[in-house]
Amino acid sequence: MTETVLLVGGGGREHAIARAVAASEGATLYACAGNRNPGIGALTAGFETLETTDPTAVTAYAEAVGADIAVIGPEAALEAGVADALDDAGVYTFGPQAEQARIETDKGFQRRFMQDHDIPGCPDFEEFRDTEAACAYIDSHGDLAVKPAGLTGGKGVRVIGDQVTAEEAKAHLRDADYDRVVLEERLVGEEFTLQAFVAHGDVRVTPAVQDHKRAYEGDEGPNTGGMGSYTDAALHLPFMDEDDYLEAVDVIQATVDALEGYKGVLYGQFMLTAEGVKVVEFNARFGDPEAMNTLPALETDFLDVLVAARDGDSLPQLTFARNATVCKYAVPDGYPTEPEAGTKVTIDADSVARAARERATEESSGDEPRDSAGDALLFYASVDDREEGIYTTTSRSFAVVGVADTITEAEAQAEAALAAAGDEGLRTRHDIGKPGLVQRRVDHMRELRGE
């Protein structure tokens, strides 16, 4: 039996989801987004350009194509109630309804929820509606994480003592004039993320990922939506051990138990500290870029997960290829503060894959690539596919993902793929996944733990 799946969203994360769905022989895929993503379009039977935060428009398209299942990529669509509307229309949606999506879309709710349900890993926090009261709290408490309560695309947080001074944080609050702000204790350690597939109480976790939010190499500059990320061949990362990973899994499980009836992806962003795992935040959908690391490594048929979730069956146990992955984004010059849009880009996906194969061949002991080394993957993100070509927008343009035995080999593949893809008017954080940066993470955790 063929399942008709509707994908909502047009970024790199959604391209990875589309690729995972399209890999199943039992799926017919449609998509809708505000931009025409050429990578998604090539995998679908139909692609509609519409506003993904409009529940009526999305539901009408789902009904027009006869969708059996929907998958929502962007958080803004969840906040707008798109999952609610699709569920009401009889289209099972692998994504939480707006009330449960508040675990991401309202950071004040998120922290109160954790506190009320005794979910481990919750830092000390206070929530403020009055800007001057928040500024006074900063004066009396020193280094804090300053978080707008609502969605900011991963760019709203200011960390005092790391990114900004107390005076800069207060100036930001006064200029931005947020309705509510959450002030939390500053967590010191190494961040990692863990994504889980969730339905009717089942939790199926994926490998840990480390994202790189800062815009420039050496972890400098403002926060972005994510410049790239990596996984290791094991479920945990080099600066972690298995117990750290399992501690994060326990937090995810406790959160799902408390949410009752949650469906979709629950993504935990964690800080591994000297005292253990702390929760930076939760997201109610796949991460971007983390989806591009984990979904290509998923050996379980993703459609089987979606169908089991819809039918009320136990979710299948997940298996993953024992490879490391390194994802690197190419972004417009000036991103994220003053990005330059409208650059025409010419990207040859075959050249990207060929460059990775050639790199793997060079690193192997014989004439052929290692069996575990795959083609580098290309994911289009915030680009617009027009009649005259593909053009950049003001957000991240495309990503490449290297896949190999080790992080170092996967990073080399990603670099070869970037060179083949071309970078007219674009820039990349080339240090992501390089041995020196990974080792600094390991050394940092050893120092914090007194090892």
Second form
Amino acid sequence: MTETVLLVGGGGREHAIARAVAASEGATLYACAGNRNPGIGALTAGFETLETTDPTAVTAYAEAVGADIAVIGPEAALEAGVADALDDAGVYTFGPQAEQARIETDKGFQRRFMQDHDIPGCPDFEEFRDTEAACAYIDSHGDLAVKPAGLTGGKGVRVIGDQVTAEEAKAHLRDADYDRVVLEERLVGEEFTLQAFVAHGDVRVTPAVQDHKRAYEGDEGPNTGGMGSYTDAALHLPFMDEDDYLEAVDVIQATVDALEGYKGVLYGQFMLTAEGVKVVEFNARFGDPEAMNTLPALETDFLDVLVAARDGDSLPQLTFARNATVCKYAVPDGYPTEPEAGTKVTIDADSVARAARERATEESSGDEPRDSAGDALLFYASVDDREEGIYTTTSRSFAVVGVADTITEAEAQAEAALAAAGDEGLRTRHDIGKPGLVQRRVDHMRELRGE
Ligand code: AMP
Ligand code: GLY
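Form predicted on its own already given; the form predicted in complex with adenosine monophosphate (AMP) follows:
To see the whole picture, the full complex is given below, headed by that same chain.
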């Protein structure tokens, strides 16, 4: 029996979801997004451009294509109640309704929820409606993370003592005049992401990923939606051990238990500190870029997970290929503060596959590619597929993912693939996944733990 699946969203994360769904024999895939993503378009039986925060438009398209199941990529659609509308229309939606998505969309709610339910890993925090009261709190508390309570595309947080001074944080608060802000203890350590498939109390976790939020190499510059990410050929990452991973899994499980009836992906952003695992935030969906590391490694049929979630069956246990992956985004020059759109994108899946094959052959020092030398994948993100070609917009453009036995080899694969793109009008963080940066993370954790 085939299932008609509607994917909502048109970024790199959604291209990775589309690829995973399309790999299932029993799935017929449709998609809708604000931009025409050529990677998603090539995998779907139909693609509609529409406003993904408009529940009526998305539901009308779902009904027009006869969708049985929907998967929602972006948080803004969840916040707008798209899952509520689809569920009401009888289309089972793998993604939480707006009330449950508040675990992501309202940072004040998220912290109070953790506190009320004794979920481990909650930093000290205070929430403010009054900007001057928040500024006075900054004056008396030193280093803090300053967070607008609502969604900001990952770009709203200011960390005092890291990115900004206390004076700059206060100036920002006065300037932006947010309705509510959360001020919380500044956590020091290394960040990692865990994403879990969740339905009727079942939790199926995926390998840990490390994202790189800062815009420039060496972790400098403003926060972005994420410039790139890596996984190791294990569930955990080089700077952590399995116990740290399991501690984070316990936090996810406790959160799912407290949320009651949550469905979709619960994403935990964690800080591994000298005192253990702390929660930076929760998201109510896959991470972008993290989905591009995780989903290509998923060996379990994605559609089986969706169908079990819908039918109230136990979710299948997940298996993952034991590969390392390195994902690097190409973003428009000037991103995120003054992005310049309109660059023609010349990279395509064929040139990426060719670059990966050539590198594999090189590595094997023979005529045949060596399997362990890995592969590379291309995911289109916020680009627009027009008659004249594929053009960048003001957000992240496309990502390449190297897949290999080790992080070092996966990084080299990603770079070989990127070289096929050229760099006119685009910028990449070349340091992501390189041995020097990964070792810095390991050394940082050793230093914090006094080892
Ligand atoms: P968020 O939007 O909450 O994920 O925050 C964006 C980024 O700000 C995180 O990925 C962290 O790098 C940083 N951040 C957020 N909260 C804290 C905190 N309490 N301590 C230190 N850094 C933080
Ligand atoms: N990579 C961070 C996020 O998806 O929010």
